[in-house]
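Just the one chain here, laid out as structure tokens, in the form predicted on its own.
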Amino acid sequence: MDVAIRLAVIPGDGIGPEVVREVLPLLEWARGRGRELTWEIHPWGATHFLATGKILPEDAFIELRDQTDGILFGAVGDPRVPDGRHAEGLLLRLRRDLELTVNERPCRPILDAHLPLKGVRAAEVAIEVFRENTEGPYCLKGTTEPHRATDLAEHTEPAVRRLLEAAFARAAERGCSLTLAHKANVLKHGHGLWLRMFQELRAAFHQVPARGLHADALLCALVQDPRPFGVIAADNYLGDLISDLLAAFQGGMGVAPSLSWAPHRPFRCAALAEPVHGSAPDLAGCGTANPTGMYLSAALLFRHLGWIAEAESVASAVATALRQGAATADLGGTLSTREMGAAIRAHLPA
């Protein structure tokens, strides 16, 4: 018997509502295939904050935590809130307080034309970045003084262990290599902890070819030839940079998906799907945003929920649409957001 799933949908800011609107029919499609699925759309974002002064009310967070199985998130960030406090109180709080330690960002290019590397074919690249999602320099702890500013990078053993265990497990599942990106030669304390945990876990996952690599050398190697890489593990900051570089290998930020999840599942809500592209406020309202990253993020969420057939069908529909020439402006095409969404959905099985 299918387990009843309840999702929260948070369109957010900028182009977030536009790409989320295009993926809502995907939920209808999954329900039409017999999945017991309900969802609720929430207004939280810059417009709601400016109108009400509220970011994410405590009772709403508790409902998300205890009565929801996953979140589809559009984007956050609005120039009307220049200090970004609503983003910190919404998305960063969800990551932190739901303990969504793992941010998984796959890079699986579909078209050779999207891969700007000489002599490398799209089918030869299959990389997944496992980025720690709650700590590092993004812990938002620091000070600003006259002529001096500091940002604290915090790393704790529980969070590092959860991320690395998830990365090792994924590499073992795929039968591929694992590379730890670090700068322990300079960041001896924080990244030293990462390196120690990595060496410890290598013994438990002895079947996984694993190595640590300085992040600058890793970036160079990825541009020279990404084919040898399978899973890459990194802290919040380095993982962000590496995964954004890899977005360029698959057509740009509009195509790149992500899923944040809690490997230890402390709460009912233990996964958040979100495209990598951000709110892109300059594109908001233009109708040209690419919904592909949102579709592929939803596919990651479906897989996390155990809906393997649906996840594979969505990924296949995206691939077919792109191969048949469907493209928004960022991919060199002329389709609108709505037209791109329709082009992808046209290839979903009944």
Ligand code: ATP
The other form holds:
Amino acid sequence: MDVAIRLAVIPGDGIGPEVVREVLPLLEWARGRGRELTWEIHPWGATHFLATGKILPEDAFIELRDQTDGILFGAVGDPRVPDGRHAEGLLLRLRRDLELTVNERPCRPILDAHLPLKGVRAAEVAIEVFRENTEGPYCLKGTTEPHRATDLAEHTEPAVRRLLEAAFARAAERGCSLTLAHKANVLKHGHGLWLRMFQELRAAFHQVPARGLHADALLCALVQDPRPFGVIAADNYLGDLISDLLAAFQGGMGVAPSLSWAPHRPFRCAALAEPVHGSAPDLAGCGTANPTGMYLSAALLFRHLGWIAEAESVASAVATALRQGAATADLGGTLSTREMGAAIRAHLPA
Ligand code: ATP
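Alternative state: the form predicted in complex with this ligand, after the form predicted on its own:
Everything in the complex follows now, all chains and molecules, and the chain you saw is the first one.
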């Protein structure tokens, strides 16, 4: 008997609504295959904030937390809210208060032509970044004073341990290596804690080839040859930078997916799928944004829900569409967002 799943859909800002609209038919498709699935579309984002003054009211947050199984999120960020306060109260709050510690960002390039590296084939690259999602310099604690500004980077043992355990477990499951990106040589306190916990866990996961690398050296090594890398663990800030570099190995920002999840499942809602890209205000309303990252993010959410066949079907539909030349402008093509969505869906099994 299939478990009834309830999802929340938050299209958000900029190109978010355009790419989310393209994956809604995926939910219909999963339902057509017998999955017991319902979803609700929520208005949270800059336009709603500017019209009502509301970002994410407490009762709405509690309902998301306790009465849904996951969230499909488009993007947040709007030039009309220059201090980004609605992004802080919406996306960063969901990540933090749902304790979505792990932000998993896979890099599995599909076309050789998308990989801007000499002598490396797409099929040879299979990297997953496990980025801590709730702390570090993105914990938004800091001050601006006259002639002085400070950002605090807070790292706590529970979150770092959860992230590293999940990263080690994935590397063990895949039989691949784990690399910790850090700068403990200068960030002695915060990254010192990361290194200590990494060394502790290395003993428990002795079958995983694991090493720490200074993040700057890691970036250099990734561009020279990404093939030896399997799972990369990093704090919020470094993980953000590394995964944007890896987006470039997949064809660009429009292609890269992500899933934020809570390995310890403190609440019913334990996952949020969103593309790696942001709201791309330069493209908003043009109908040309690439929905591929959103599709692959939905596939990650399906996998999280245990819908493995559906997750694989979506990933394979994306791969087939790209191999057959479907491309929006960012990939050198001429398809609109809607046409790209249709080109992917055409390869889904009935
Ligand atoms: P954030 O800080 O929220 O991650 P950002 O400032 O890094 O956002 P993005 O919104 O991710 O910026 O976009 C950077 C650029 O990448 C955009 O200006 C756009 O040109 C391109 N881009 C992003 N997403 C897409 C997409 N889905 N399709 C095509 N191009 C995209």
